[in-house]
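Coming up is one lone chain in structure tokens, specifically the form predicted on its own.
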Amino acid sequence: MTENAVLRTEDLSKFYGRTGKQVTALENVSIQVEPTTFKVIRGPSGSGKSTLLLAAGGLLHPDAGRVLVREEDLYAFSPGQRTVFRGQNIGFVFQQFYLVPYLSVLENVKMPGVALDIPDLDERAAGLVERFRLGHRVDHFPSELSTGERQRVALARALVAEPGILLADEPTGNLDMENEQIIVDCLREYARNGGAVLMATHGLRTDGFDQVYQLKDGKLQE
């Protein structure tokens, strides 16, 4: 394991169900993501990709193993401490977007930074809106956007706090090829500029990434 990894999981396991009907979602999964790298978790639906990302991001307590972000054990924190740490260090992008319907594009992008009291939040958010080709939509609401535009808003929102690592769960699953390429190119740029990306996918071509983890039935494959 590399010491400078932004994210590291050690023998991560997660089980669902009750005794006798237990389902193994993850079993002894160890991965790491270093700065300036773009890594992919590939596997079919039900392989444990989303469970791994949720656990790695501090949103789902594992049953065994550890998650280290910047060498801090996420699940050694209290829930309140973990929430603050997550907001400062981890960005999330999901296939479902989770935009606030009554906020404009700019307001949605700014939202994570409000609680963190970022002094240049307005400038950051406006810059991201332009970077993701959303300047003509800045005052529009999510219901007025295309699917690709909504995903770009979600990505801009995830980056506004400049997190050390971005976790992306099937972010291109609902997109056409043009918007898929826009999202992947933006993630590559983020990694090149010092960030770290871990993306789950089941269908995206995985050539050209720094590393591809193959997950099947909750286990990493050789």
The other form holds:
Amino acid sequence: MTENAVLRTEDLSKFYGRTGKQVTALENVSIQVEPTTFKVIRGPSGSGKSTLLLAAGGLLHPDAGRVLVREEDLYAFSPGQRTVFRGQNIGFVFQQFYLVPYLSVLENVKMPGVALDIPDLDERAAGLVERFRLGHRVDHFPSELSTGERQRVALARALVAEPGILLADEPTGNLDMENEQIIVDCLREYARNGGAVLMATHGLRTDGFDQVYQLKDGKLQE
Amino acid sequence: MSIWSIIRKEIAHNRGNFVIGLLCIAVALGLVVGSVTLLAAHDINTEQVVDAKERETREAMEALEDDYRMMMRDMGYNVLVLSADQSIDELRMHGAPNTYMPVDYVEALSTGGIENLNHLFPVLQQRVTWPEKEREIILCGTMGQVPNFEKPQFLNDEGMYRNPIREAIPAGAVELGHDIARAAGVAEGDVVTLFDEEFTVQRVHVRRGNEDDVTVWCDLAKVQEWFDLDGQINGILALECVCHFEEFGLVEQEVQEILPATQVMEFGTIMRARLEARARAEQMHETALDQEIAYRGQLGEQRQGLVRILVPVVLLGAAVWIFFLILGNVKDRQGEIAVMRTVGFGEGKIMGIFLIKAALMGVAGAVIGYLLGITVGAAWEGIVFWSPEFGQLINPALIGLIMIGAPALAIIAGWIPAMKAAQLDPAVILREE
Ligand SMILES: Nc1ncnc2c1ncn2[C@@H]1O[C@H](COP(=O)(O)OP(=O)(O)O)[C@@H](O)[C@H]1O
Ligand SMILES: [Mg+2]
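Pass me the form predicted in complex with its partner chain as well; I've looked at the form predicted on its own already.
Let's see the whole complex now, leading with the same chain.
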């Protein structure tokens, strides 16, 4: 257990439903992601991957345990503080890209700047758009993009605030093999350059990741 | 990029949603402004209708007054001012007054500011026998009409009556009543002898059926000389010009204020009947006007009642519509809201996005609704766009109320959906595969 982990969960548990039919989505899950690492949570559908990522990202209050991002206890913050902290330190990408349909590619990437003070927003956004090979698409709208391009826009948006950790929930679930490879390469590059990635996947590929957590019925498998 | 450009771009992208909301507010406010305008236009028109009717009545009454004035003039003198101690019985028996007043009296009346007497005609009458013709006559000396300076409208530039009833009779001339002329066998242009003096008959009057028919008129000075009554008269004939029924009978009082030692004989039963008819006509006009005012007042009240029901219903309808519209918009944009929340948008910002949109709908709807309402409301009452009356319908207070009220209404209607958006749990949406 290293002290410099950018993300750490301690005995995280989450139960859905109230009395009677209670579903255990997570049970005593402890993981950690250090800077420059690219880690994967693997598990079948319904195993609790999304629940883990949402709880780790400060979007879902766990029923037990703690989440520490850069040594800050996420759920000790007030909701307002947590929102700002999340915006500054945690990036998200999802299987569905959740792009804003009425904003262009560049505007989607810069969108977090409306909520947060992001230094050098224009330069960063321009740099990300170039890096993800979207330079010729800046003025296009999401509906005019391929799915691969859309996920790259979502990824650029997640990284524009330069968060310490990126949480990716099956980001390649809607993509073909070629685009999946592009996205995974982008994530790996981001991790290598000082970031950190925790990606949920139900795929079988495990090669090339720093660590693979196996999740089954909300419990980590050894 | 700011929250404003996000709102602007969403509106532009999702035009239909915005336009429907805007039109809903425009129609609601159009109805409100339209009905308020209709009421105001109704009041303006009522005022004009009533003014017109009043003017009509006044004109009709004035025309009637002119008619009566003419009629009365044609009927001849209807008032005789006598010395206070003149016995009316004796006057009737003699056929002429036998008490005297100074001729100055007529001067006093003409300058005394008397309202209701006109065509003052001083006379000195004597019942005598025309010695040369051996006939009873009434000899009437006159100096012509003395103007009443209170009534300059009947006078010409020289201060004389434009249409006198009687003219002065020059020295050396006489005028004869119909019967006496016939009995004496005299015609116009003849020379007759009266008290040893020769006079030319300058006129023979038509038959009038009264003592005029046996009257001989000549110069006042001559009669005063014959009867040794220098500076005296015994009557002032006049035309009482009473155009209002209530004034009837006031003339004696008016005359006595100037000349206390007089009395006034009025002989006008026809006049009395005419005045009564006139009063009835005026009454009828006034009743018609009152009915018109009552009818328009009732119509206005009916419309007011309708507006009192319509306005809240329409505003409530618009509010409900906006509520569902914003709610639908929130549902459609759940993913967008969730992702905004993950990248750091606070609840306030999310709420603001929807409330500002609602407010913009309100403002735009208010502008369109106002123009719509005022134009249609005015047209309904027949007031043309941008006419002078239209200017009266522009109500700054209403404009202010609507420009504040419409966005306020939209914000209130959108409040709950916007709150729902802000409190949306992003985890619930983002967990879905
Ligand atoms: N709102 C909910 N109520 C009840 N059960 C839920 C709810 N959300 C998720 N679950 C259950 O929790 C478990 C974990 O779900 P999830 O984290 O979405 O898994 P994964 O992302 O691995 O497919 C599943 O069994 C799912 O059915
Ligand atoms: Mg999942």
